[in-house]
Structures are given as C-alpha cells and as structure tokens.
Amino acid sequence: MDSSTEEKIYDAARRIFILKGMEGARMQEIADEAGMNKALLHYYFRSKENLFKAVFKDIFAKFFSRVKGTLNSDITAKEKLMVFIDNYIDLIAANPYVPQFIINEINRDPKVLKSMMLESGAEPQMILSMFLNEIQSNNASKIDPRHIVVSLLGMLIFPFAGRPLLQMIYFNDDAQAYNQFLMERKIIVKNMILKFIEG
C-alpha cells in the first residue's frame, strides 16, 4: 500500500471513528469516505478491529515521537511535564474515540494494548522516571510515583471517555461548553500534579 493511499484511509477511518466510534463505524462508511472500494481496505486490513488498530497505533506513534523529543530535552522535569500534559489533552481532544478504545482494549486483554503502544514508540517507564527523579532531585513529596503517574492518567483521560455524561449532567448538552471546560483542564490538571509532586 503506497503511502497516499494509507493516509487516506487513515483519515477517512480517523472521521468515521469520531463520529461512530469502534462499534457504531462500518467498513463501508470508511471506504465511502476514502472514496475506495470496501474490498480494498478488507484486503489491506482485513477487518474493522485490525483498521482501528492501524489508526490508533498510527495517532500514538506521531504523538509519541512529538513528546519524545521533549521528554529527551533539558528542559526540566516539572516542564517536560506541563509540555506533556498540553500534548496528551491535544491528541485526546482531535481523536476522542481513543480513550474508550483504551479502556475497552484494557479489559479485553491489556497484553494487546501495552504492545501497541511499545509498537508506537510509548516508554511508560521513562514517565515514571521523570516523576521519581523530580521527587528523589527536590526532596519533595515521598509519594510513591506510580500514585502520580495513575492520577494524571485519571485526570487526563476520564474527562473524555466520561464525555456524555459529563455534558449531559454538567453543561446541559453544551457541546462548545464542554471544549472549552476540556481546554481549562490544562492548568487545572497542572496545577495539581504540581502539588503531588511537590507535597
């Protein structure tokens, strides 16, 4: 498959998957969108589930390989973090099919997920690093790093997969409302990672 030809795919399935989700999207609705046949991408893919992995392997690798970058900067720790945190609201916020996916995918078998995300370019440990060094380099809170690094994944990610109920309950079905509360999230979630860590 030449390089255009998968992108558009990719785009087509991206559009399809925000609009549908992994259970709601059909075959046939990507390949109408991509402007292909169906039996094309059945060839390529073979099926939905090995399509929608192909996309979200594809979203965290060109994630990944943004925030490695900074993650291997010299920038401080408690800034790799704040940089971190912008770019994981980001990705969430353009593909917000992604956390359902992870949730889904850790109660089926979480072995699949933690490969794709190996696949990707993701080092879980390298963030658990970061938190320790940070902690261990300012003597500050002694909380064990996985409590923190478990925290802002909650803060990050349940916002968006808690998404319709939130909107429904919160923001009375607000769309735009919601965004706007998502972007706010930034600082909020910043500002108390600081506080774990600091102590």
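By rigid core we mean the largest C-alpha set that fits within 1.5 Å across both forms. Residue numbers count along the first chain shown, from 1. Keep in mind it's a predicted model, so treat the numbers as computed, not measured. What changes on going to the form predicted in complex with the DNA:
- Residue 156 shows a C-alpha shift below 2 Å between these two forms [criterion: core-superposed Cα displacement of 2 Å].
- Comparing the forms between these two forms on their rigid core, the Cα displacement of residue 109 reaches 2 Å or more.
- In the core-superposed comparison between these two forms, residue 54 has its Cα shifted by at least 2 Å.
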The other form holds:
2 protein chains.
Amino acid sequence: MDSSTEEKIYDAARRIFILKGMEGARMQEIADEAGMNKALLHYYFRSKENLFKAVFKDIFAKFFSRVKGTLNSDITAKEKLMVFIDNYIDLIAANPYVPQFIINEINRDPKVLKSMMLESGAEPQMILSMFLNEIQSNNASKIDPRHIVVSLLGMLIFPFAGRPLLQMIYFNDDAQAYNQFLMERKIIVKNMILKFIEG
Amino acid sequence: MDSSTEEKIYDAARRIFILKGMEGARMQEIADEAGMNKALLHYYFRSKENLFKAVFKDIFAKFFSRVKGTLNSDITAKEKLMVFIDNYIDLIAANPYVPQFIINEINRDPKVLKSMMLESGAEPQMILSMFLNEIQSNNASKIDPRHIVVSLLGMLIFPFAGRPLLQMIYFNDDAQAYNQFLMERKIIVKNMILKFIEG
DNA sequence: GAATAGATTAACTAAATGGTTAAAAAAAAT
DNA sequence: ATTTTTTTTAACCATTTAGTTAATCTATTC
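Pass me the form predicted in complex with the DNA as well; I've looked at the form predicted on its own already.
Now the full complex is given, and it begins with the chain already shown.
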C-alpha cells in the first residue's frame, strides 16, 4: 500500500477506535497498526481527541446518511423502504462493530453529537420518518412514524450488537448458522414492518 | 445507611461499573462513591477483576432470568408474553444503562458469559422462544421463534441504548416527551409482535 | 552538492492507575 | 485491663499512557 502517512494513521485509527472505543484505544496500538512511530500520530493529528473526532465524524456521517442513496430512484416509497432495509443490513454486516461503537461514543460524550448535527444540517435524520409518513398516508390508523423508525432500527442493529450473546444461546455458538440467520432477517424485518404499516 | 462496608463497596461498584464499564471505571472513583479508602476495595475483593465479576454476575442474572417471574400464573401463553413486554420495559426504564452495559461487557470478554451460562444452567434462555413456539402452534406459517425473540429484544432495548441520539433527533431533546414515548412503546411493541405472530 | 525544510525516530516526562504495605484505630477475646 | 484480631488509613510502588523533545534521516531547493 502506497497511501500517505496521514492516510495510514487515519485508517489504523479507524480500525482500532471502532474495535476498542475512544477510551479503550491506545495511541501506541494505533501506531503499531499503522506501522510507525507513535510521535507521528501527534505530528499529524496533534492529540488523541483530534484523531478520534476526525474518524468518528466520517463514520457517523456514513452510517447516518445512508438513507439518501435509496431516495433517488423511481420506485414507490414502500419499495424504497424495502431497499433501505436490505441495504442497511448489508452495510452493518460489512461493518458489524460500527453501530454499537456509535451508540457507545454518543452516550459517553453527547456533546460531540450536537456539534455534528449542526454541521451536517439537521434534516437528513427526518427522511426516514417522512418516508413512513408517506407510506401510511392512505391508512386510517396512522402510527407515530417515530415508533416505527425506532422499532426498525432496533430490529436491524440488535442482532449485530448482541451477537456474542445471541449466537451462544440460540445457535450453539455456530457462527456460520448465525450469519445465515442475519441474512434471513432481511425478509423477516421487511415482513414485520409491512404488516405493521399496512395494518 | 447502616449497611456493611462490603455492601457499600458492592453498591458503589455496581453504580460506577454500569455507568462506565469495567475498563472505564476507576477503583478510586468507586472508593469515593462508597465514601472510604481505596485499599478497602482490595481488602474485601482482592482485585478490580474480582469486584467486577461479583457485580456483573448478579446484574446479568437479574436481567436475563426476568422471564421466569411471568411464567407462574394462570394466563395463556399469549397473555404471558404481553405481561413480559410490559414488565421488561419497566425493568429497563428503572435500569436504563444496564442492557448496553451487558452487551458491551460480553463483547469485550465473551469468556465471562460462557462461565455464567454453565453456572446458571443453560435452560432459562430458551424459555422465551418456547413461549413463542407455543403461541404460534396453531398457526399455519410458523416463523423461526428466534427471529421473533431478536426482533422483540431489539425493539425493547434500542430505544434505551440509543436514547441520546433518538431524543435529540426526533424529540428536540425534550426528555419529558421521550419518557412518554418510552411508555407508549408498551402498546406499540405488543401490537407489533401480535400482528406478526398471528399473521 | 551544500543548505534548508519536512518527516521520522528513540528517549523522555508527567500524570494516572491498580495494587501493596506498614502503621494506626477499632472491635473482640482473654 | 490487656492482648489479639479485624478493619481502616496514608503513603508508597510499579506500570501504563498521552504527549514532548531533541536528534537523525530524507527529500527538496538553490
């Protein structure tokens, strides 16, 4: 790999921070992961806090604005929601530690979240609930879309965050079987949400 | 409070560990919280690891075997499930940081989980899925009960774990409104699960 | 090709942290 | 009352950790 030193540091920090969190990560470990002297991390990023913020901002933005991508197509709102569920499970499967990492760091220091919301403009978060509102528009018994969003995200994220627990209890610690289970969830979650929205 | 020194340490450790996790917690902080000298923690519990295990074991057992309580009554399986949902939301509301704490610690060191499962006997975890199996028994299109368990737990836990995020985005940081939202979820989650089980 | 600026390293510092110890204080036993 | 045991404390120790520094190495400029 011929990426620049700064990129190497950034990538190494990303891996370590996601795995161990801001407090659990060690600057020396990041330096080792990047294959260089620890002083270089400070040379390029000045402090651990700085390095962490740079990494966290990107990770958060990527995971949070994922909805946008599915928006720009000619399918119906309901179909868009189905595509979103498929894509989001794939996204988490490719980054299984990220959602828990985000939740932990926001709980640890909610101030970071505030500044990020302001920077990115406060709208993108509302997209999903607007979606659901549109789908429900012809329905008589409208449910607060926030309940649906929270239920949906819970159903998507929990099987990844609780994996060690669930895999041991319900799958006899068979990782292969659990992976299959995770992919099955695409259909399950879509069914559940549809049934609930359409009454 | 006239509880013994050992109890004071235990209670203080419980509070701090839940809030900061095993690695984030400081022995000095626990000593301060308990109002005594740090050396006493070692006098009574020998090491941080020991103290943590004592605390974690109890917390885990309490949260995990909560199902048993709702079992011993004369209502139908479906009704029992509804009672479970109500009780579990109340339990988490009274201990909002606990589920995330458990998930984090199990991810950090899955070995602890294994030893605990063996100690407590491996059955209690299966109860909930047996429940669901019974409810579905008269239904044509049976769904793997594990999918329902995971969906249910995700819907119950996520609104608490993701609170800072969700409250800010969807509730304009109004804690009061979010508390109401959490209690509304009792009805919402029950409805969702019922609709899904009954087809 | 010497001078200059930027990149990299090894060695160091100061603060924090889990754990220890020896002595003092309190309680129990004689 | 005095000894003995248990509980509690202040001071200390060894290790870890984020961050610094001065020196070296490397590339660029003149």
